[in-house]
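Next comes just one chain, in structure tokens: the form predicted alone.
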Amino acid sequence: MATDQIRSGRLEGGRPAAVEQYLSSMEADKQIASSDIRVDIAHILMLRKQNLIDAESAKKLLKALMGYLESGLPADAFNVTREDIHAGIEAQLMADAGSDAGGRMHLGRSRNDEVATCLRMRTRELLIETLSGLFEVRQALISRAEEHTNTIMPGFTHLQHAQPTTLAHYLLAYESLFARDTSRLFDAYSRVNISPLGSAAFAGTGFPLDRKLTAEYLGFTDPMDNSMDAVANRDFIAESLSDLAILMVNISRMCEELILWSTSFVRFVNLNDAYCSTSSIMPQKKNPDTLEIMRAKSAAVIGELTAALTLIKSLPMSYNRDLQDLNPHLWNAFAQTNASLPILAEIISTAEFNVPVMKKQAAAGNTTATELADFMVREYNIPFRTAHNIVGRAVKLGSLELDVVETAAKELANISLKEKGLTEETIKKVLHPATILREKKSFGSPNPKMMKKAVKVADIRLVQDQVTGDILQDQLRDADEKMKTAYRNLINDSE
């Protein structure tokens, strides 16, 4: 059994294997192993700068840590007897650099602030990955919208035919949803990207640590300003999970519609075969299985958020071991979301939209009725509610032909629309979906000319977000290079 360097002073004896396994977070800690090595490097560089560790010990530790970073941690660092990766790395350093040097690394630091820092670092990386996937989805939606600014289709409310719109209008509606998801993730990133390191167990330390320096080495904007909050809070995880859950709900809504659209009784879209399956018994079947699985993933992410909030809700300040079980929920939510995004982008990019069927359905179910009521208001100065009732009664009577509309007008308002100049030819022109769309003048409507401008606006917004994402990645790379430069300088000065 491996010796536990943390327990040996206060506690005696080992643990039963079942307890070791029960308490261990090693499987989930694989997500933060690389971050932990970087945290150790930044901490030792700072300790040396503050003259809190001798040059020779710092050199031994840093060389070993850089070896782990470049070649991977030895398997023994993940031994479950260590409880977590932080103790595992410390034990490995004691073995590789000597117990005297290895025992100096933890000066002024607790596993509490260490794990909080590692979690934030890994969450940053995963947020950037999510943003990258979102950019792919948004680009696919914008590209397809650009192809279909004039493609007429029915819009729906309550799953009933409502009014004519365009496919571009529909696609850009989802792009707007995903653009807000992007904004939420950027906001979350700003609150994730602050450093708990140096807060120790929760009450800080008497050693003169330079918390701003370690924050700079690790790419954080600033150190957190309350050491108890720094180690105890996990609202950054709750916020990230909330954003992922909202994003996956938005994805699930689109999956639902594409599944419905692909059915033989709607036939709005033909999904690429690569994202479909067939039946083991019914040879004619083409099932949208990938979208169905993606729709199910949203439930999993919602579940991870619910579990996280329930876990956090009753925890007192400051650190409690319950928080260890929070991390797998975060990793799983990111895994499900980040796996879904690029696949959704491909499904959108390869989908074949059935333009003739969409056009035919655009006028079904009296979708053009609203425009006839609006026409009466514009041309004959009839109150909208009166016009609304006239058209509604005509629909109930069976059609929007002139004689039926005239009957409804006389019955409900005691007026003659024929005398006002309404003709059958006028009604047909008013009720044509293309005419209706051209008449749309309000900002954000599906007017094809407006849609062409909206595509350009969406594309510019996406490019701006992509640049912001690139800047975040550059900041992390620059910080990492700054830390490695400090490492090289220290090693060279020591030789």
Ligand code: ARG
Contents of the next structure:
Amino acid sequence: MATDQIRSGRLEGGRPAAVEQYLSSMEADKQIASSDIRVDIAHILMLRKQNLIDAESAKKLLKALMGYLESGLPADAFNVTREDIHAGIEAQLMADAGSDAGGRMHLGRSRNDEVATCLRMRTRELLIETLSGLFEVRQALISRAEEHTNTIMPGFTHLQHAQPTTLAHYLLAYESLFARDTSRLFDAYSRVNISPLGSAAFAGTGFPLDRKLTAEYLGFTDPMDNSMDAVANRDFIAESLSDLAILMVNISRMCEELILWSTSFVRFVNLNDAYCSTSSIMPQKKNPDTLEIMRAKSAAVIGELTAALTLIKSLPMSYNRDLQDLNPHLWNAFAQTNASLPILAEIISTAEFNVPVMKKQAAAGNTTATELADFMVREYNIPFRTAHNIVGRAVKLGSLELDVVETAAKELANISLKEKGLTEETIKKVLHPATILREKKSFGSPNPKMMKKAVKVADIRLVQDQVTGDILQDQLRDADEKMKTAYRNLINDSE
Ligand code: ARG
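What would you give as the form predicted together with the named molecule, now that the form predicted alone is on the page?
Following is the full complex, with the preceding chain placed first.
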């Protein structure tokens, strides 16, 4: 068993291997290994600037850490006999830079503020990945919507034919959901991107740390202003997980929709073979498995959120080891979500929409009935509810033909629509889905002209979001550059 540099003062003896493994977060900590090296570098640079470590020790430690950053950590740093990656790297440094220098790194710091900092750094990276996946999905939806501003199809309520709409309207509805997911993630990012480092165990330290400097080197906007909150809170994880769960629920709805659309009784879409499987016994089958798996992944992400909230809810201030067990839930939720997004984008991009079937179905099930009622209001000044009942009765009687509508009007309201000038031709014209859509006037409706504009607006909104995403990435790159310059200056300093 390797000597544990943290335990050896206070505790006697070693621990059974099973207990060591039970307690170690090493496996999940692979996610934060690179963040932890950066945290160590920022901390040592700051200690040096504040004259809290001698130049020689700082240089030794920094050289070793830069080596890990560039060529990867030696396998031994991930030894599960260490409690976590923080202990693993510290042990590695003691081996590589000597125990005197290695033993000076942890001054004014605790693993509590260290891990909270690493988690925020890795969450930032993963949020950026989620955002770029979302951009791909939104781009695919916008491009397909642009192709289909004139593709007429039925819209549904209660999964029953309801009113005619356009495919663009449908696709942009989902794009709007994903645009809000984007905005939620940007919002989460701003609350993730603050630094706990320098809070020590929870109560700060008597050493004059420069928390603003470490925050700056690590790309955070500010140090967190309460050191107890800084180490104890994980609402940034609950928030990120909530946003991912909402996003996956939105994705799941879209999967469900496409699965339904691909059935032989709907036939609105033919999915690319690459995203389908066949049956081992039924040779005719083309199953939308990728969408089914994606729909299922949303369950896992909701589960991770539930686990996280349940874990956090019973924790008193400040740090409790339970928090370590929270992290795998976060990593898994990001892994499932970030793997889903680019695949969904490809499924949308390669889907063949069955325009003739959509068109044929657009008027099925009397989807145009509302329009006939609206027409009676506009042309004959009949109250909407009366018109609604007349048309409803005509549907019940069997059709929207003139004689049937006339009978319904007489029965229900003692009105003769024929006398008012209603003809078979007018009804046909009024009930034509293309005319109905062209006549839609309210903002946000599926009028093809409005859809063309909506495509442009969605496109501009997407470009703006992409620029915001680029800025976030630039900020991280600039901070890293600043830290590396500080490193080079220190190494080249002959002091
Ligand atoms: N592995 C721990 C975690 O992930 C790091 C913090 C350990 N702190 C402690 N007081 N034991 O939460």
